[in-house]
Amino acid sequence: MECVFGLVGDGFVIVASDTSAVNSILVHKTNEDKIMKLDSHKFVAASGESGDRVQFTEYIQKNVALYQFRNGIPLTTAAAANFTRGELATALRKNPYMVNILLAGHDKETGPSLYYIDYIATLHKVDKGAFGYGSFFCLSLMDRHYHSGMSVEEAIELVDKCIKEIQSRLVVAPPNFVIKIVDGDGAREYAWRESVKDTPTAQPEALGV
């Protein structure tokens, strides 16, 4: 019960993720971060397979490093965005990557973008966009609370009506969000909304053992 979403504001983005790690009817954690940073100013927000999932954005994370060190300068958010989704396109004829992708980012020339990258290789640049099943309540709550030139306090408004509609309306759903944000002072953790909490592992001379 996977659920990405985001939405641009003025002068930023902000992007929000379940944090639960999920097979079958197991959850094995609940503190996955599933937003990757790519570089000081974009984020990466990833839903599928967990090991697709894992694969994919560390393969994006580490050759748009690899660009920024070959040439000097950063990758713009939509050549990012396109870099990703020709990526998706070769391996969808190949060995297909079963994940789908918001990719968040804040360039100085044309400031805040997100773009929207489904496992077919779709590429749209969207002002609000969101994946699994958790979207059909984010986009409906989206279509009728946003508006071009949202502030933080808004759009956390938002996000927090988001969460709050999939916890209460999904039959299984997942306990915790992340919430990041990407503007001109960079990429960052926004906040956590918590209602279960993973319990250490306990260690062996703690038992006794």
Given for the second form:
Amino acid sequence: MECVFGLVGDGFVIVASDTSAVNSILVHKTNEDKIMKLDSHKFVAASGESGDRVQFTEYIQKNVALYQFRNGIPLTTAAAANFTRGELATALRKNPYMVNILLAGHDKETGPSLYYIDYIATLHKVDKGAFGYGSFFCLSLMDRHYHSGMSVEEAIELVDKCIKEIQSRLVVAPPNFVIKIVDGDGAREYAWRESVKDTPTAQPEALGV
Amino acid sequence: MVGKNCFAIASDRRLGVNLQTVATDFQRIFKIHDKLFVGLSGLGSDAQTLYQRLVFRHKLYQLREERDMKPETFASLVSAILYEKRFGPYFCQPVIAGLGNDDKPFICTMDFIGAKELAKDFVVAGSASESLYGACEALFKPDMEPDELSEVVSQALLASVDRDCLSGWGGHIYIVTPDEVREKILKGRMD
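The form predicted in complex with its partner chain is what I need now, so please give it after the form predicted alone.
Complete assembly follows, chain above in first position.
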């Protein structure tokens, strides 16, 4: 039921993911951020087993930071993607991480790029990618409406179309989505699409404690 | 497929997960050196891992021996690497094609645990291998020139992948002669 998708536009990459943390039939929370910032110009959007997802993406994030400390320059997106694939491939035959990853980044020399990394460590550079049950709807929508060099407005319109499709056609559709963008100026959150807000719990004073 | 002092190696371009097509520009044929190509069908991840290991071994060989590997030697290397993992294999069927001594074409394929199969005419691998055997057998002629070889390989590839739902989305062909390498992208039935 987890949906992660992304596409490359004109000098930027947009990634969107659902924000439900689910365990069997229970929804723990609806504002879980599954798109982690690797460094100033990279995002890793992950879907899969929650424990593996958090542990693996944090491991990648710390190693990317370590490279920057050791070498004084940040990793390129391609290098980060290949490192991630290497870690997944090494673990594959021992203790596989059940995490599917879309790695989005922007480099000064090569521009925006999006990498599709399967949980079996299949790496491929793509213009548009999606994981999860939502991918069955998103990929065809993106095939129809995507063209290279889309502007941010056009891309967001397409992302919203995808979100709307997922929410209307997927049986246990996630209510909320987060959209993040990476471009020359850096990696940042763009918007949330919320149809259900987490209600705050009662404060201790109100309970008379 | 072997021609007259040349060979052709071709693959489809689909990257899929069971019924879903993820990409239509997946690279399956890799250059080891100017006269040696290897095509890796099967699990995408293992194809990438195996390719990285093979390039590593070949670069080491180049440093030690100060020359490129012969195709026959390379085939033995691939076979050994695959059999190393006999009880936890790489799910990959390689197709190796190269020009050996005196630019004599060499082709071979192997199963996923490294059982070599040499041939004088053509070798095939992948989910559409049965179709490919039929198409190649019907269209093959010995001693074809590069242009005719390229035509025959294109027709055989497209005809076979059209009968296999897991293959397709175009074709990628390398025609290798002693002087040059020609790369062709084919547009077939994009389904």
